[in-house]
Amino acid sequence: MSKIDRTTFHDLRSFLRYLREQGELHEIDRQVDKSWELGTICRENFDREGPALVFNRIDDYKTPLVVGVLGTLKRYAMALGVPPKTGAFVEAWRRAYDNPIKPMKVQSAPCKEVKTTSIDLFGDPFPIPIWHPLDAGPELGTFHAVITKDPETGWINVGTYRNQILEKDKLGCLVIPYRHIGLHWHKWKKLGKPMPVAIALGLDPYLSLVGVSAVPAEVHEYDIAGGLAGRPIEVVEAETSDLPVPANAEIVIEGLMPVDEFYPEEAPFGEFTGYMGTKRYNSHFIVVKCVIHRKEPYFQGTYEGRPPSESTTTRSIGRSAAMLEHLKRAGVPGIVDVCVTPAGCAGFHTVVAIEKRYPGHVRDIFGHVWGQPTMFSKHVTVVDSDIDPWNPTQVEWAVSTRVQADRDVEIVKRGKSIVLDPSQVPSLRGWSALMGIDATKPVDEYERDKTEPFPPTTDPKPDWLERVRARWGEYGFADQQVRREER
C-alpha cells in the first residue's frame, strides 16, 4: 500500500470518500429494519472482514448510519498512512505519544450548522438500532466521543462510554469509578455541581482511535489524536458549556450529568465480551440540553460483540500502545513489544515481549500490567524477544515449549477486573483472579541443572530468510503471502 497523506482526513466525510475510492466502502440503499436486520448485517460483515458500511435507508429515517470504518487492519492502516503491519501501527502510536500536538480552537465550525433545543433522541438525526436481540433499548454510544473536563486542572477527557437512550431527552452513561470520566464525575460531585458533558458522533479517524485506547490520565486525548493525525485537531466551544468539541463532528449532543440523582434502571446491552451485560441499577445519566449538527449529517456507530469487530480492532492496537506507554513511564527495562490481544476482547489478555535482564524481571512486568489503572488485563503472558506477541501461533508455541506450570505460572487470587467479565459470578463481579505466565526460556533453570543448555530453535538463519523474502515474487507468490508474522 502506498503511503497516504494522513493530514487530509479532517473529518469522517473525507475518510469515507477515500474508502469509497479504494473500494473499502459499501453503501446499502435498500430499506433496513433497525430493530433486528441492521445488527445482523453488521455481525456477518465483521465475521467476513468486509468493507465499511453506509446504511442509507434505516426505517423511515433520513440520516444515514456509518459502521466499520476502522473495522480491519487495512482500513486502520489507511487512517494512519502506514503499511498494514502491527509494527507500523505501534510505531505511529509511539510517535504520537512522543510528539503530541495540541488542538486548535476555531470560532465557527461545520458541527454548528444546525442547532436545536427541542430534544427528541428517538427522531432524526438518530437512526439508532437495537444492535443485539436482547438489548434493553437503542444504544447511541458505541463509537463516539464523550467529552468531560476536570474542574480543578482543566484536563479534557475524550472517551467512549456507552449511552442507552432512556427517554427522549435522557441518555444513560456507563461511568466506572476508575475510568477517567469517573474521576471527573467525583470532582464535580465534591463541588455539588452537575457535570457538563458533550457527546460527539461522526468523527475523524484519529479521535475515534484515541477514544477507545486507554490514554493515560492527565494526558489530553486531543493532543494524542493530533499526534496521530500529524496536525492539530480543530475544536470549537460547545453551545452550553466551555467544553471543546470537535469542530468537524457530524453531531454533538450537549447536556449535564447529575451528581445527586441516578436513573432507576439501564441495560442490558450486548457487550464487547461477546455476552450480554446485566442490568444496572441507579445508573448515571445525562439530561440533554442541546443538539448541534451538520446539515444532512451522518450518524456513526458500531456493532459491539465478540471478536472480530471494529471495536476489537481499534481497542487492541490503541490499548497495546497505551500499555507500552504505561510500562515505559514506569521505567520497566527491556520491553520489546506489547499486544493487548484481539481475541482477549482487547483487554483481558496482554502479551509482553522482553529482553530478560535480571531475576524477577518477568514478575515485575506482571505487577505493572495488572496495575495499569484503567485497563483490566487479568492474564499476562511474557515471552522472549524472539516471539512476536501479535502472533498467537508463536505465543502458544512459547507457552507450550518453555513453560512448566508449577514453576512459571503465578496466580493472584484477588485482583481488579470489570463487571462485564462473564467468567466471574455476579456477586463477585469487578474482582478476578490474576494469572501471569512466564513463557520466556528457562535458561537459569538449565544453568542450575548443569547438564545441557536450553536447546536452540530450528529456524533458518536470519540472512537466509531475508534472501528468500527478497526473491518471493520470483517464486510466484503474491506479496500478501510473504509472511504472516509481518502483520
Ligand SMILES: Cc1cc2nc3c(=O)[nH]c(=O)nc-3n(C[C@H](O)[C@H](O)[C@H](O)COP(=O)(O)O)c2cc1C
Second form
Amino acid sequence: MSKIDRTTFHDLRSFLRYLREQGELHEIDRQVDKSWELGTICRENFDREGPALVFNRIDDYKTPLVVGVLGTLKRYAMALGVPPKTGAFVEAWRRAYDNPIKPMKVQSAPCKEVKTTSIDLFGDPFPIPIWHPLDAGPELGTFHAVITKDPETGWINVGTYRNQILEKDKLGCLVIPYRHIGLHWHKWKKLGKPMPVAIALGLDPYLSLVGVSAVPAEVHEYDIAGGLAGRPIEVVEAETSDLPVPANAEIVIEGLMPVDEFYPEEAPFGEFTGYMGTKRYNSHFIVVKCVIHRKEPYFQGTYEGRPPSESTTTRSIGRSAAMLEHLKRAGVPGIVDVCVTPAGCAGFHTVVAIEKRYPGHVRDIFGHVWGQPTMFSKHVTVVDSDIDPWNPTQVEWAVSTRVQADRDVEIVKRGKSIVLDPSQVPSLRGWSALMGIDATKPVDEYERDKTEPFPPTTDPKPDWLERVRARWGEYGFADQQVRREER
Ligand SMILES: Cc1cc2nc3c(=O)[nH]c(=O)nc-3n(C[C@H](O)[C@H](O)[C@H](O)COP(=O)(O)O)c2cc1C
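Alright, leaving the form predicted alone aside, put up the form predicted together with the ligand.
Shown next: the complete complex, the earlier chain at its head.
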C-alpha cells in the first residue's frame, strides 16, 4: 500500500503501517523513563515537526505507546487522502458534514480479545507517562475518544476529554459544562442515574479527528468520522452498557460517572495553553468497571502543551471546519474561509475571511464566532477575501494597514471563556473580555470622507501574475519553490 487511500485506515495499526512506509514513523527501542524522559522527547519532537513516534520500551511495560500520528499537516493530509493544503482539509470536512455515513454494528471485535474486570489502571497495558514536570499524576486519556449517550434522544457523543488516573479503578474527567459531555451529564443528573462512559484508546485517524473537533450538538460523531473515512466506522456494543464502541480500537475502558458525587482533587495538568492548569476541586470522575483490549495492544496518547503539537494541529483544522459549518448553518452570508489559528492554541483566536456585503456584516460575524456554543474564541479578526486567514503574515499585514483601533476594534467586557486561560486572573476564570478586530478595508469610511478612495495594492495585475507563473520554469530558477498559499 503506497498510494494515499483514505478508505484503508480502518484502525490505528493500518495507519501506522502506512506512516512507516512513508518514512513518517520512528520507533524508539531504547528504554525510556515515563516519569520525565518520554514527555521531554515528545516536546522536542513536536518542536522539530518530527515523525510519529512508537515507544517500544517504556520502563518495564510490555505495551508500546504511540504519539503524534496526526501531529503535522502532512500526516493529517495522509489520513484524509488529500494534498497537505488547508483548503483541501476544509473541503474534506465539508464533504463529511454533507455526506455523513452511519456506523456499522458488528458482533465480534478485535477490541474484545481480552476482558478484565479486576481493574488496575497503573499496570500493563497502560504505560502512562507523567507528560509534564508539574503534572499531578499520570494522565491516561490525552488522545482518545470518550463516548457517552444523551439519555433522551440517543445522540452519541465522541469527544476527547482528559483523564488523570486518580486511583487504580478511578479516572478523572475534565467536564466543561458547555461541552457535549457536559450536556449529556446534565441530563443523566436530572434522571438521577450515573452516566455510562466508554473510553476508547488507539483509534483509526478519523475517530481521533472527530474527537477533538467541535462537531455540532446532536450530530453523531461516528457519522462524521464515517464521512471523513468514506466508509462506515465499525462499532460493537460495550460490555457493561449499550454504548457503541469502536470495534477496531486497541483498548476500551468502561465505567460510570456519578452525578451526585465528586472527587475531592484532580490536576494540575500541563494544558493546551502551554501553561499548567490549576488544581480542580470536586471534579467529575469515572469508576471503572471493565477493561477490554486487543491481545497485544498499542497504547495511544499525546503530549499537550504550547503549539506546535498534535493537539494544536488537529484542533485548529477541526475547529476551523466546525466554525465554518457553524457560520454557514447560521446563514451568515459572504463567508469565504475560517482559521482558528494554531498559534492561538487552536482556540483563542479566529480569523474569518469574507466578501463584505452590508454595514454591520463584520459585527454579525463577531457575534456568531463569540456565540459558537462549544468554543471560546475571545479574539476574532475579520479580513477581506484577498487575505488568506491561514497565513499569519497576510493577516498581520491587513491588521497593520486596514485597522484604526478606535474605529475597528470592538471590546465586550464580559464573555464566555475557558477556565484554563491564564491571561484571566484566577477569581474571574471562565469569564473573558472579547475582542473583535475589523481588518477589512475601510471602504465605506473612505466614501464618507469624500476625499479619495481606499488605495489599490501594489501587487501586479492578476493576469500578469498568471502569465509569469506559467513561464516560471523558463526564468531558470534553480528549484521550483512552492508559493506559500499553494503548500
Ligand atoms: C489532547 C486533547 C485533550 C483535550 N482535553 C479536553 C478536556 O479535558 N476537556 C475538554 O472539554 N476538552 C478537551 N479537549 C478539547 C475537546 O476535545 C474538543 O473541544 C472537542 O470538540 C470536544 O468535543 P465536543 O465538541 O463534542 O464537546 C482536548 C483536546 C485535545 C486535542
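Residue numbers count along the first chain shown, from 1. These numbers come from a predicted model, not from an experiment. Whichever C-alpha set is largest while still superposing within 1.5 Å between the two forms counts as the rigid core.
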Worksheet item: Core-aligned, is the CA shift for residue 461 between these two forms 2 angstroms or more?
Response: yes
